[in-house]
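First comes one chain, alone, set out as C-alpha cells in the form predicted alone.
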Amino acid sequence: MQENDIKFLEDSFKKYYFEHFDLIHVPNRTFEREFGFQKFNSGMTRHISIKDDKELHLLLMRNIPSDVYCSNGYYSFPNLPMNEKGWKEADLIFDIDAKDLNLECRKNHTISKCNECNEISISNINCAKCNSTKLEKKSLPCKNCIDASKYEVSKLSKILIEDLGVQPNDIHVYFSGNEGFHVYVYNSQFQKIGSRERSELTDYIMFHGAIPETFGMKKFKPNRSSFPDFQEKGWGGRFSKEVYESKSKRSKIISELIINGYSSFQKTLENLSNKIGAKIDPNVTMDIHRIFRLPGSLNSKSGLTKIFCHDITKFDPYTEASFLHENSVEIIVSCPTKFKLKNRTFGPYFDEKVSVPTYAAVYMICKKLATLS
C-alpha cells in the first residue's frame, strides 16, 4: 500500500476514534484482559494491559491502529507472556463468516488482483492479462451474503438457548465489520471450560460426529420405536422435521431408512450437518487465548465498524456500520463490480479517476482496489 494511501486511512481512522469513541465497547473486567493492535503495513502488538476507557482512548489516538483487539480470556497478569498470564476463564465466542458458507453469489463479487502485473478482474482462476495464477482475492459481500450469515446466527442462537440453557440476554451479536458476525456468550456455564471441551461443544453445534444409534438406527435389527419424533427437544426434533417433513410421512420414511441400511443412514446424518448444523468457525471458539476485534473499532478490510446488532433481522451493515465522513475524495479505482454503502451504489469502475465520499474511498482502498489520485 502506498504511503499517501496509508496516511489517508490513518487520518480517516483517527477522526473516527476521536468523534465516535462512544461506540467503543470497553469490556467488563477490563484490567483482566489482554489488548492488542495492528498498524497499517506492520505486525501485531499484543500483551497490553488497559485499566479503563481513558487508557484505551489514549492508545487509539497515539497509535492510530488499523485494527484493535481484546482477549476473550481473563488473566491474572494480562501483560505478561502467554505462559505466565495465569488464565482464569474465557467468554464463549462464535465466528460466522460469509466466506465459509459456499454461497453461489460470491463468484459475482469476488475480485482478483494479480500479484504479478496488478491487473484487477473478476476472473477467479488466472489473470486475464498475464495468465498468472498468483491472485489475491477480495470479496465485496452482497445482501445475500449478509442474509445467509444472519440465518446461521439464528440457528446458533436457537441451539444455545434451547439445548444449552443459555439465557437470551447473555447472547450478544456483533457485525464483524466485514462479512459476518461474532456471537458472544456471557455469564454462562461454559466460562471455565478449556479448548477440548469447547471443541466438543462446536461439534454438537455444527452437528458433527453424530452417530446413527443416537437417532434409533442400529446395525442389526433396528427398532422403529427408537427413531426420534417431532416433539423431541434438541437434535431429535430437528432431525424429525428435516427428514420426515411431516407426521404423516414419518412411518414410511422410517421404513425406507431401515431398508437402506446403516451406512446409508450415516450419510444421511453427514448431509444433515450442512442443513441443520450452525456453520461456525470451530477454531475460533476453541481458542481460549484468542484476541478478538474490539466492538466499536474499525475493520481495516473495509473501514466499517464492528457494531452491536440490536435487532439482527432488521440490521443493515452497509448503513448502520458505516460512520466515516461524506467529504469527497478523488481516487483512481479498478472495481469491476458494484457495491452499496449508505444507500448509494458505487461502481463498476475500470481504472478511472472518480470522486467519491470518504467512506467509499476508504472501503475501496482497504480492499486494495483504489489509490488516491
Given for the second form:
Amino acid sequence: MQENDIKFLEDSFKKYYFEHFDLIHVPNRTFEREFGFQKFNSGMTRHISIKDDKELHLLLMRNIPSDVYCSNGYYSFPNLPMNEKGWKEADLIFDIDAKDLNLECRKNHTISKCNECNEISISNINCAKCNSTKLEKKSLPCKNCIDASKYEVSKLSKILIEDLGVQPNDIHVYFSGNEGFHVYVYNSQFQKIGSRERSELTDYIMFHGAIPETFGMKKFKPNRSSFPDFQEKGWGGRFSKEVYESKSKRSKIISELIINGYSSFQKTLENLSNKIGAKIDPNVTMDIHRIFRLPGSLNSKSGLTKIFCHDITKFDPYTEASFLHENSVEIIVSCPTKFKLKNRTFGPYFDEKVSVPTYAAVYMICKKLATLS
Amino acid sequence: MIALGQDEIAKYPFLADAGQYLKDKGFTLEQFGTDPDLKQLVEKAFNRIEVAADGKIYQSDLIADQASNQAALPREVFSFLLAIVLLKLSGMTTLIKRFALAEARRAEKYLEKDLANISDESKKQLAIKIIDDLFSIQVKKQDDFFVIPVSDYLTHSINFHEREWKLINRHVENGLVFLSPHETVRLIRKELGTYINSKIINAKAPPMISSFEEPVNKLIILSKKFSTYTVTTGEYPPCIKHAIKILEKGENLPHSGRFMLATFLLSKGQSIEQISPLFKNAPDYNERVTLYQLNHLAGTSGSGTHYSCPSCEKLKTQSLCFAIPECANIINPLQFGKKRS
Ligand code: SF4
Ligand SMILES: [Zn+2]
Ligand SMILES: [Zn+2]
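Can you now output the form predicted together with its partner chain? The one shown was the form predicted alone.
What follows is the whole complex; the chain from before opens it.
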C-alpha cells in the first residue's frame, strides 16, 4: 500500500477512535487478558496487558493501529511469553464467515487482483490481461452473504441453548467487521476445557462423525422403532425434520432407508452435516490461545467496525457498522461490482477517478481496489 | 473419605487405608510370612498379580455382590494389600501398571452393578459417590439414564477413539450427556487404572521379610517378559527412539513425551508435515488437533512462541529418559551424538 493511502487510512481510523471511545471498551477481567495490535504495513505486537479503558484509548491514539485484538483466554500473567502465561480458562468463541459457506452469489462479487500487473477483474482463474495465475481475491459480501451467515448463527445458537445448556443471555453475537459474525459464549461449563475437547465440541455442532447406529440404523437387522422422531430433542429431532419432512412420510422414508442399507445411510448422514450442522470454523473454536478482534475496533480489511448485534435478525452491517466520515475524497478505483454502504450504492467503477465519501473510499482502499488520486 | 462396609472394601479394596485395615484386623505383615494359614494369602496375592500380568481379570471369591462366606471377605482384601506389598518390594513398574489396570477392570464390574442396582439405593449412591470423589464427575440419575455434564464427558471421552464415543453419537440435552451404567463406568476406566496405579506408586514400601523374597524374585522374573526396551544406537538419543517406538506400536505416549518428541524433531529442522504422521497410530489421534498442537509448538500459529526441547534433567523427572553411556555430559537430547570441542 502506498504511503499516502496509509496516511489517509490512519487519519480516518484515528478520527474514528477519537470520536467513538464510547464504543470501545476493555472486556471484563481486564487484568487476565492478553492484548495485541497491528499497524498498517507492519507486524503484530502481542503479549501486552492493558489496565483500563483509558490506557486502551491512549494506545489507540498513540499507535493508530490498523487492528486491535484481545484474548478470549484468561491468564495469570498475560504479558509473559505464551508458555509462561499460565492459562486459566477461555470463553468459547465461534467464527462464522460468509466465505466458508459455499454460496452461489460469491462468484458475482469476488474480485481478483493480479499480483503481476495489478489488473482487477471479476473472479477468474487467470488474469484477463497477462494470464498470470497469481490472483489475490477480494470479496465485497452482499446481502445474501450476510443473510446466510445470520442463518448459521441462529442454527448455532439453537444447538448451544437446547443441547449444550448455554443460557441465551450468555451468547453475544458480533459482526466481525468484514464478512461474518463472531459468537461469544460466556460463563458456560466449557470455560475450562482444552483444545481437544473444544475440537470435539465443534464436531458435534457441525454434525460431523455421526454413525448410523446413533439414528437407529444397524448393519444387521435395523430396528424400525429406534429411528428418531420429530419431538425428540437434539439431533434426533433435527434429523427427523430434515429427512422425513412431514409426519405422514416418516414411515415410508424409514422403509426406504432400511432398504437402501447401511452404507447409503452413512452417506445420508454425511450429506446432512451440510444442511443441519452449523457452519463454524473449527480451527478458531479449538484455539485457546488466540487473540480476537476487539469489539468496537475497526477491521482493516474493510474499515467497518466489529460491533455487537442487539437483534441479529434486523442487523444490517452496511448501515450499522459503518461509522467513518461523509467528507468527500477523490480516488482512482477499479471495482467491477456494485456495493452498498449506508444505504448508498457505489460502483461499478472501471479504472476511473471518482469522488466518494470517506467511508466508501476507506472501504475500497482497504480492499486494495483504490488509491488516493 | 467414603465410609465403607465390609463387602464394599472387598469390592473396592483400593479405597481402604492398607495399614489401618491390617491394624483394625489385628495383624502385622510379619505374621503373613510366618503363620502357615496366612501364608496361603501370600500365594493368593502372587496369583492375583500373575493373572493381572496376563491381561486377565482376577476371578474373586465374591459371588454376585456378596461374598460366598464371611471369611472370604477379609481374604479378598488381604490378597489385594499383600499384592501391593509384593509389587512395591519388587519395584517393577510394568507389573504395577498391569496390576492396576486389571484391578480397575475388576472394580469397574462392581461399580456398574452397583450403579444399576434398583433394589438397593445405598449401593447406587456409593457408586455415584466414588465416581464423584475420585474423578469429580457429577453423575445424576434421570429416568433410566445417568447424566453427566457435557464438559466432564468430553474430558474423558476424547481419550477414546471409537466413533460411538464421539459426542455427536450421544444423546445430549440441556448441557447433559445421557449414559447407561455400563457407559458411565467405561468412561472412567483409564482414570480408575491411573488412580490405583498412583496409589500403589505412592504407597511406602515395607521392609523385606524373608519369606516374601521368593515371590518377589518370581515377580522380577515375570516382569522381564513385559519389558520391551532394547538399547539401540544411531543418530537419535534413546529417549527419542523410545518415544517413537511407543507411537509406532500404537500405544499411548503421555503428553510430556509428545512434547519432547515434537520439539526435538522441530529443532532438528523437520517440518510439521513430516512429524504429524508419527502420531497417527496414537490411540487418541486427531489430525486437526495434532496439527494445531504442532503449529503451536513450532510457533507458527497464534502465539508465535517457539518451544524448545526439554532438558535431560527434566526428562528424567518425567521418566522419559533412557540414558546410555553416549549420553554422558550432555544436558539436552539435542546435543546427543554431537562432537564436543
Ligand atoms: S540423557 Fe538426555 S539424551 Fe540421553 S536419554 Fe536421557 S534425556 Fe535423552
Ligand atoms: Zn495480470
Ligand atoms: Zn454474496
